[in-house]
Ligand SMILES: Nc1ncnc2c1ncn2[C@@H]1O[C@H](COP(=O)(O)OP(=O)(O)OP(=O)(O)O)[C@@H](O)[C@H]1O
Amino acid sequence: MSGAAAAGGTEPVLRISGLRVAFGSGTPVVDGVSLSIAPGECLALVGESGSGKSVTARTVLGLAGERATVTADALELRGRSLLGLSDRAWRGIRGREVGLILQDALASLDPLRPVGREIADALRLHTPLPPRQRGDWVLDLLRSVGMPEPELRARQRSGELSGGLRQRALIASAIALDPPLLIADEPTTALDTTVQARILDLLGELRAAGTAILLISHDLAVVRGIADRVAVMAEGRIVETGSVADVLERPREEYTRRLVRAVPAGKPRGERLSADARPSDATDARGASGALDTPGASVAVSARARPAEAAASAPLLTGHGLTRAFRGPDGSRRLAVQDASFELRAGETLGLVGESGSGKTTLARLALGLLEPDTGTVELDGRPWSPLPERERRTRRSLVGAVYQDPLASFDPRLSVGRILADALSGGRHARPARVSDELVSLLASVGLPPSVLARRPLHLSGGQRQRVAIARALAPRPRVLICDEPVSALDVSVQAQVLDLLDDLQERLGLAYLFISHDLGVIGHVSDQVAVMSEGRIVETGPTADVLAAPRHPFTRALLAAAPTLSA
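Now that the sequence is in front of us, could you give the structure of that chain alone in the form predicted alone?
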């Protein structure tokens, strides 16, 4: 059902008018929001991090927080007011009346219970089904969200599943009771292209069956593919709303136009996505202390500027015939990486794409020397890297750094940013920040952050600031190679644009080599010189990015491209 149908007299499933949410005596983080969603309609809520999207969604579930002050002219679910409900009343609504899909499946699922039991709990609490039927229903739900080997996965705990598999389990849990309203807060962020397409098809089927969906997403291509209407939030207010076509193709507000311009899909290599000045435009960070003068930085300073020299240079990181297997929960031996080979040169980006569970992260860990291959070798700068005892790698460990999807999980929450970076600069020898203050300021400046960030803890930074700190930490030991594993998938589109531009600037200035893992083909197409496609542990296709994405040879690559959502009609 479209927004027009909703406006034609259909009683909305959710009606919000004049919603305000504040914490303590602070300025409202949601300020006068009004929206409605009809049965069978999907409303997408988009905007930058901190704009109030998730607070709005959590308020609908009574989860705004103990310190939150919630007021509204109307906050109704199927005509019933949600204002002033008791905890007991809310427990009867969550799950049965409103389903919730969150972005962070690892934090949302119980790490101590198999995912099948967790999904079955909703059925146990809210339905009269006997145990055997609950088990059958759980398997049907897992199949409906594209979970491979559902019988096996139902017996596994969340920590034993990949990010994409965890997200599928979380979605299965949210739709178990077929609630009339589904709140999907970044539901496909952790999913690869083909699984994302299945989930969007599933959400589309739920919408067609009459489920109202409030979709929160920073991926405007996903929004284009499923939403009927779009509401754009900025600083707690809805600044623009309308049909998907009107808002994404003919945005009225400059804020919305900036969001659309930041989408990387279709933008050529090297084109800037954000309006931010380059870090070097404000200050020459490296000139202050030389902290980022990277060994070998003069080699292929820009692969884009000197592609012939980059192509002719010796590989900096090379994998030969890498194979790695793991013992599965059923005792069987499962090949995660099979006979994989790659080459990466200074100043070059190799994009690595594939479905969840295809072996991308395992290959990255083999490249980092965090896993030993069962067969095959990795060479760093022409010398053996893996397999080797760690003591023989230690003197060269600083040459390879990593940037991960969730920087907060990789930081010690007790430490300030200054201490985190000081430890990285000193090689983990716990140097006192005061002794390296010039280097710390230079390091932060290189990623576009002010010195005031040094005194703050990661928890008090925005997602984009945390990822910049993660990049600064990775740069501190002066690496020549960075392994970037989904470094922007959790960021909103404008912050993603800033981080991608930052990585591009750093590569051009320092000649860094990137192994860049992403499920987003738009991102891969924008950042990569070469691309490698993985399926079931094997690299099935590799070549120049433009060639692979424009004329894929392998059926799996063609399937990935066919499943990718696009911003165009």
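Next up, can you give the form predicted in complex with this ligand of this protein, since the form predicted alone came first?
Just the single chain follows, nothing else.
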């Protein structure tokens, strides 16, 4: 790659050495980071959540935080030291020398101002241009980032733009003055795959034009597609640096290996994603690193053969011609799900993939009997399930469990983990953990959680722990079907790996059937036996996962596959 070659010859745009950042009197969250980026080069900073990636990036702009103490052996931008700069001097650098695309992309534009004005701000601050010319420049910028209808969009506010368009506007504002260095902190998180692909293309173009890019991502597949070099960060340190190919294909460090292994994309069904047993602090409420190992982790990592009888057995959950419409805020009727049918057998996973708004959640809610279909029926275990009066469904509710994207929201905030699970175990009769404590402990153990979490509230658990509690709750009534709506979308890759492994173990042990929803093809490819692709309310393609992914028939599926970044070169 050209960028990599350039890195050797020219003076680096950014050179950091021995950077330390601490907040207040706490231990440093960035601890001796050194890195450099050459013009036209893209350096990717990867690592688990909380490893200090964002703090490093913000420090380059002098925005580490209010109570941050920053020390470094060197912090140079195009040869100029940034240490001890005055506020004024910093302001001269921000936006002009370094552009920043913030991690919270969707909230990074002022919702009250037209995006055109937001972009023009950079020009206002750093150039003497009169407002009219700024306006023209902004339109040029918007065009250059591929914004459709730039005149209209410039006048709209961020709330009126879709996520992808917002991200483009944000990029436009960051590159307004063509800064030599662009820092992109998770630029594609929370975007649909197809949109993500377009954003990555855009970054690629910038890099080709000579802009140095510091890309921060936890998604190795994204990194693979665009970066020249990778720096792997863990607990405030850079543990490994090297070219993309070297690091991702021949990781030297155990940490990196684990990270690479956790990526589900391209991994066959049943292959373990998470690391082997690793001692970890179960009480850590901080996040990813607090995730626990599954008891089943000792199971050999091997592609597991699917039970052959699964395909033959009678379907457990079926939907026939399901249609459901909603009335939009402007009163118009809109079909969220149209004529969708599916079959789910015991021990089998049906993956449901599609873009945002395609109706995945609606279909899941129809299957759960939380929504009544306008037309069509759902059958559970050969008997009618929906539409039916809720009263008649209630006795058989224990057959179907659900796991949600946002586990926190799915817990009554007043209840402790113990009470949540006790309630689930006892069928709602007892809410006192003591009554069912043995069962509780073994339930927790089955999702790899220690008994100590019983007394805590979900708010004080890490994301991975919360999702395990959610799974435990879903398992408590001994269901035969689990409906998982984006169960890992809110999780860090490594935590995601653990949860996916856990689900896999449980399926093997308990013979559960999963309806597994995700917008991430990589995840779907890894977990499902059958896959259904949804677009605009319709299931456009279904079939065995391997077949669909290898030979997609529907153009939408093809587009989805094309857009999905993969780890393999």
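What we label the rigid core is the largest C-alpha set whose atoms superpose within 1.5 Å from one form to the other. The shown structure was predicted, so the numbers you read here are calculated from the model rather than taken from an experiment. Positions refer to the first chain, counted from 1.
In a rigid-core overlay of the protein, residue 65 has its C-alpha displaced by at least 2 Å between the two forms. Once both forms are overlaid on the rigid core, the distance between the two CA positions of residue 127 between the two forms is 2 angstroms or more. Here residue 519 does not count as shifted, since its C-alpha moves by less than 2 Å between the two forms after the core is aligned. Here residue 39 exhibits a Cα shift of 10.3 Å between the two forms, evaluated on the superposed rigid core.
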